[in-house]
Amino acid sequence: MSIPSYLDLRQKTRARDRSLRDKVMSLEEAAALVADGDSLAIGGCTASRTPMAMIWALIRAGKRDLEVSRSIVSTEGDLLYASGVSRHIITSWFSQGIVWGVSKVMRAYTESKRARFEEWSHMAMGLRYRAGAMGVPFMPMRSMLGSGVLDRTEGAKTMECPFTGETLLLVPALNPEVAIIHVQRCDAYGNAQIDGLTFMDIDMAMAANKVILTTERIVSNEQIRRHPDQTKIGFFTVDAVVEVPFGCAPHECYGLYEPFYTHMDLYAQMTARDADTGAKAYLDRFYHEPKNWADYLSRIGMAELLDAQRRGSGIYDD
């Protein structure tokens, strides 16, 4: 495990294009900004805010060898193993959900040695995320040390406190080549507004080289300036803007719409007697033969998105 020095750091930061500008543009074209073998971040939780749509344009651009990190990961890592975007995916869980149980395309993978599945703690992952935002090579930590968990890992060291003398864990920075992250909305220029649970994306930001927003909906630069306070990302982390409605589907979208469970137990049912088989015919008929987003929304059903939308947005008043 190689972990960059913070000048490296630095210097890919300055190279960066961080001017406020227009950042639009399409899924097409902000999946070119994602290189075979880089390292990619997944913002968003489990089935939440997960940037789905980035995904389905990766998969069907053919993208090969990209290293994922995620806090946990579902329904995306068993797409990302399928499709061959991926053999290798950090996280702290995996699986498609509580309902369904342990991922079994993500065990057909892993035990066959065709992918690998590296494990962190929950904490851990967050931690060395804060780290690659901090500039900082490391974040010491408890969490592992009395756990087998810790022999799944790569890069991790532990250490005599200089203060206490007592034994903490170094967990290693998390500096991502690329990472996409799902929001409710921002504007052209990439200030993104968050409702709901922030997980990691924050530090996911500010640790990656590069940032690709999608968004349900492009707003004003004086509507986001309307409520500073809910800015959890800023333009000059971000290098694309694209607008998908219901681009977490069929995952949720805090406020705005739920996850779309009949979907999900189609998913799950496509991959219940052969992993293999089932994950390549959902990735046929929901990845690669749809003409576009619209298109692939489609084949979930106005229904499904309507009965997510009423559920999703039934927690306000107004």
Given for the second form:
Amino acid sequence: MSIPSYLDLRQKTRARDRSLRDKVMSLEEAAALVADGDSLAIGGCTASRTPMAMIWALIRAGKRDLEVSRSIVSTEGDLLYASGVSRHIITSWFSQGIVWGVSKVMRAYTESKRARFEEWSHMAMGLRYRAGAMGVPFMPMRSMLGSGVLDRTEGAKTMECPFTGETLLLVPALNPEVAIIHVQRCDAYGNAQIDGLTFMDIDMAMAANKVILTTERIVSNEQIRRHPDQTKIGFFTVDAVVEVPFGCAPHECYGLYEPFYTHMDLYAQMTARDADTGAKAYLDRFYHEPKNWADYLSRIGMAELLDAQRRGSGIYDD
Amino acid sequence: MSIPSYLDLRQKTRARDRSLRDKVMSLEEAAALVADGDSLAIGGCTASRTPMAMIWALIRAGKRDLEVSRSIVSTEGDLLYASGVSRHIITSWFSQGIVWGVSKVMRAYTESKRARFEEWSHMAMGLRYRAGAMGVPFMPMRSMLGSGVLDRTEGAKTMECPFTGETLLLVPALNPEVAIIHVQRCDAYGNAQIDGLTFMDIDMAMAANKVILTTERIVSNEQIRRHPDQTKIGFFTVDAVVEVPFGCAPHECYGLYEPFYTHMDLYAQMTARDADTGAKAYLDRFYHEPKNWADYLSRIGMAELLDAQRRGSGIYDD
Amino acid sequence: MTTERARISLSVAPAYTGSELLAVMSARLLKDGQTVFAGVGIPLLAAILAQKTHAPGLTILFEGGVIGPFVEAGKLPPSTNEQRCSRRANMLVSITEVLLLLQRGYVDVGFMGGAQIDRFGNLNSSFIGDAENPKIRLPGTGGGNDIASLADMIVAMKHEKRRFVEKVDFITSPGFLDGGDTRAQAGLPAGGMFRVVTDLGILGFEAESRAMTVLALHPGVSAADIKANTGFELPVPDDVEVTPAPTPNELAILRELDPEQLYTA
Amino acid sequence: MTTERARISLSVAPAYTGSELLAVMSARLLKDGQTVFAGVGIPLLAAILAQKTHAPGLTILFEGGVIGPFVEAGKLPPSTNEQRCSRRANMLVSITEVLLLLQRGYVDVGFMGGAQIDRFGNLNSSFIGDAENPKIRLPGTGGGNDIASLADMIVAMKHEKRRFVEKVDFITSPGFLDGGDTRAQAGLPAGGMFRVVTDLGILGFEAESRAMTVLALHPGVSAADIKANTGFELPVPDDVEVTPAPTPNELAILRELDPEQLYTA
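I have the form predicted on its own already, so could you send the form predicted together with another copy of the chain?
Whole complex next, starting from this chain.
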């Protein structure tokens, strides 16, 4: 755990082309922007707005040793472990989801020490991204103190507040090398609108040294400029834009589709008995064998997709 | 300059009725929520979304010795000085506006030491509200260092960063006793939507111990709940809701009306020769004599109002 | 985990599941007008039940960034981060912002479940066994640590000896730490354990020592029953109250909310 | 302030005002693809002029919270906080957020005017005279201090002896403080003065001492002219460049932008 010096952080930002330019590319081209060993932040939370298509592309591209961070990690964490893309995940909670019990793959990898799950409090994760977004080395906060969670993390420091004398915790800035974030729509330059829950994505985009956006739909810059107060992630932070319909499947994308629950159940079943062979079989069938993203969606199934979409758009029925 | 202890801050919040309840009242009733000597934060910036009707009500109610803070202060600061409502304004910039030159009233009151203009950097103002909003005693930042501005403020402290060894400035939290904020629309509970520029209002509402919202229009809670991601200020922070059409006049309200430029010119003319008598005449004519808010608007003039509205709604012409 | 429970003799079979009992008893602790930061499962069910009975002005917050939602019967969310949590909410904010509401003091009650709790109300949801070589790696804190650090807490959990332990394997979410004023000393002057609701009774914490104590027993549960299912010395006052059983109305509301018994089986 | 200027002899009357000259010369310093944090007045005019000539990919930020707007000809805003600033922007954020972009390092150039500047590029917009007993209380820093602390700076201002002083009455916005590495020592390792554009010439800062120096003179301005209007020792190289005069195209664009000469009188 080391914090970059301020000049190093600024140098990385300065070196980026932050101008208003077309950044549209394919999943494969975007995957090439991620180097083995990079720190990688993942947008969304649990089974919501997970940039699954980008993760799919990183796994297919055979990336290695990414230090992954996310607010809360679900099935995508299992797959990052099982594929070897990551052996170190920094998050506050890691399992498929409460209704599916404790993730067998997470357990298998962490209990055997093949992989590390570095646990911070949820707010600490958020404030670490926020410090990174603000260009300061830390944020002060008032939780995690006194807990085992604090004891097992690296880099947080307690301080006596110079104003009040109170004990505060300073959590270190997180400036991931790359952030991958999925949005409902953005323009070719990367001006993104996000409907519904934004999780930690806005701070994450500002904190990262490189941002890859996947989007359900690319819209015109004119449409963005008609409602600039709806832009949640600005073009100047974005390095790649990839259009991927149903890019979170089998997770949800707010207002468009809910989780593909039957497929989530299938995943839980496949990994229930033997985590290693189950995850490998799942990766083969849904990650390595599909010809392309449409083929991946086909394997999940058209009926599931239509059902998830019907439930997803239902949030706007009122 | 003192920072409340954490327990004191929480105690004040705990004592408030933060439930979903009808808070609609008159300007006069809302003014009664402000006590002489209170610290008062004002939403908006320069001539934008200034809660002018609430300021008008505070001046008419004869409030005294409010410690006022705002991102940037325009004509309302002159009037707070001249009426005696405030003799201490904390802000980053204070004048009617660049095109009108340096405010004569601000100069007259500060140069004669009848009133204090405590200057912080713009970002420092924002981060002071943010620290207050987050429930921490300070925010770290990287400007104001080395400047005369820092020398003349009370309460900021430099620190050596325990992570990087760099010099940082810690600016103290600002938790105003009352915040007054004008919005385009909110419901009777205080769930507010803000179009366009939000300035420092969102942090300010969270930081304050009491929030008075004035609004162009009160809408149904059902309308708010159809787009909860558009709620910028939550009901639980709000203590009063007052419906006041053209509540920022002669300043602007984004998307509804631009500044009433002819009236702003009139104000500049009235205060140009002799600040004291000019401000008094202006206060008499526009603050003390009007029977009510509609009468105030009448004195500004119908033609001006229609022109400001035409220009204001023009932002949505594209 | 499988359930292992010291035998309890009830005179008649109850007309409700243990989870339903937990939800009803927890709901009754919530007061009208309060702001409650709730986890999914029992806490969510209990909060909605309270809204639909004695506390219509209760405001529910979810850690996904949701303030004052309306959760539809039969469409319970699988976590606090899916759109189902946000339906007809008053406001949606980022995760960081909603957690900061706890820190700013806007939340009256934090309300969650727990895997393991100890005498001083410390909660473990991270490791069973030694953290360095755990028998089970659990999912971790999520917002639990933040909620328990910053709000008055209600915890709802099954009452089993291996869950109610002398000392938790790992403090994921702080209770009163080592008791007395050790919580405040650690930098947590606000919040702390208020109640633990189990399927056997309702527990509180002594004002000085901050040790867990029994406030009430559920119908048909004896002092011996609750002691037998607790892994530490648990005082039960002689004149301990007995909670009124769940009413048909309470149970009917719960069953309408969770017809598939996702959380109340 | 009234203008007091040492006499300058121009062979022919220029076809532009001093403000127009400032705007044109400043615009030429901006590069395509840069992100510029601009104040209203000359900086805004110059940035738009650059966009319309050699730098179409320039991104303009305003401290009101505006990223990449399109300002309409003839509808110049009275400050950076009115809706006119935000027309057809790419993004609107809070004031705090847009200033934090400076701190995060997303801004290439800060661009503002100034009331008083000294040898090391420190700017004063707070007090004329002693701060405790000022002759004039000026409006203050606004975002100026933050911009000057965190970005490479271009300052556009009238060249007058009482504005170009040995030491400013008050450091509102830091330049190189006392020169050398004193700026970094104060905790400002990034940014700093890059150029000062005046109606007489273009000034830079020596790499070591950080003292102001002349890089170019505008057409018809002599070394003696610029020295006579500067309140401190200002080196002018023998082979100092002369800037090309504003072109008819540049002037036409400016006049279309500000037909009422709000900022270019």
